[in-house]
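Here we start with a single chain on its own, the form predicted on its own, put down as structure tokens.
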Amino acid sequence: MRVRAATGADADAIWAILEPIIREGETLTLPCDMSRDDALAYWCAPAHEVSVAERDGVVLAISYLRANQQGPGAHVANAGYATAPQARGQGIARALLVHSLERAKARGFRAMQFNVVISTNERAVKTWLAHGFEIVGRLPGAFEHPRLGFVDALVMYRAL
């Protein structure tokens, strides 16, 4: 598997990855009617550093870096990860987990924070707890699953 920054030629291959989970509506804060073209604008905005990770030249996962905010608070890094389907379980997330971390060290980051991570995705808290993630803050019922109803979200953090 190579991990490597995302260019226009992978619009498509971001859409494919980003659209089921989008619908599903399970892991994301974003609309499940979201559009390709707002979908795409969102993940690939100019302040995201966009990668993919990719099997024998096809894109299986993708992943963006950014500051978490601006100003003084732009010391801290925040990404998004999203893992086709098909490809989930293989250790894929866990890669571009590392890449981000060791990206975002690169590039002067002090620390990590994920904002808003859904209790119930046990497959991902679990990842970035097995990688020096704490859970910081639990927000209530912050997140209307499509089956489970109101779950908490889980505010991680780690130094870098």
Second form
Number of protein chains: 2
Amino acid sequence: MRVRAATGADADAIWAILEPIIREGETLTLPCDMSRDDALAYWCAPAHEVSVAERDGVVLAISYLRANQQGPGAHVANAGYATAPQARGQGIARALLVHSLERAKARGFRAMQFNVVISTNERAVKTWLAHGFEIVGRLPGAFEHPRLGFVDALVMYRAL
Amino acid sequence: MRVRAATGADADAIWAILEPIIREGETLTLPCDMSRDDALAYWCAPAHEVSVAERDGVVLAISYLRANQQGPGAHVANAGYATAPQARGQGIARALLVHSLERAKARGFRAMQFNVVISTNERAVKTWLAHGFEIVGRLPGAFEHPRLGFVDALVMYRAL
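Same protein, different form: I have the form predicted on its own, so give me the form predicted together with another copy of the chain.
Everything in the complex follows now, all chains and molecules, and the chain you saw is the first one.
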């Protein structure tokens, strides 16, 4: 597996990963009917450093890294991850996370924060906890899950 | 005192309130050298419902109301407030808060969240607590205060 910076040529691959996850609506706070253009504009926003994890030339997971806030909050990084459903459970998001943490540290960020980790997304919570993140906040009913209704979202944080 | 929707004619008044607060750098996560145009573009973004509180025709405080997240997180509102330094301690932010809570409820939001309340901003924390918000998260050192160094930021939340 290889993690590398995304290029414009990755747009189709990025959308192929995002589309089922956005349509499913269980982990990201993006509208489940979001268009390809809007999703790519969001994930690949100018301020985002986008990375991809690929195996045998096939992109299996994607991430972005950015400052979570501006000005006096700009030393805290934020990142997002998405793994192709068929590639879950193979340590791919983990590899992207490790890459993000290294990049964030290299860029001088002092901490990383996840603003909305869905409490029912046990795989993600477990992975972030295993990599030094703590649950520093719980947002009651902040996420409307398509099957489970209103579920809590977590704020997770770790120093770098 | 009167709270009303902002119009394009309020741009000067909004900047007059924001400029000293942004330059001071103690309460908002905006760059302290932010330009007028960038600040107005931020505060009056298309998705923001901007309100002003005025007395005798003079705008003394401003707010915005928006969805904090998209899609499955769009039922949680977010708001921002700024009070002219010389008008602090007169219940003006409180009036804007009450207005925001009413507007958020009328628009169908189920909760309101503040993402980055600076822990040293005691006036704000006290006001939010007095109006039903709870501290649901603490972000260690997430705000670089110009005099106090890295201080904690709070995540505050209340149901509507």
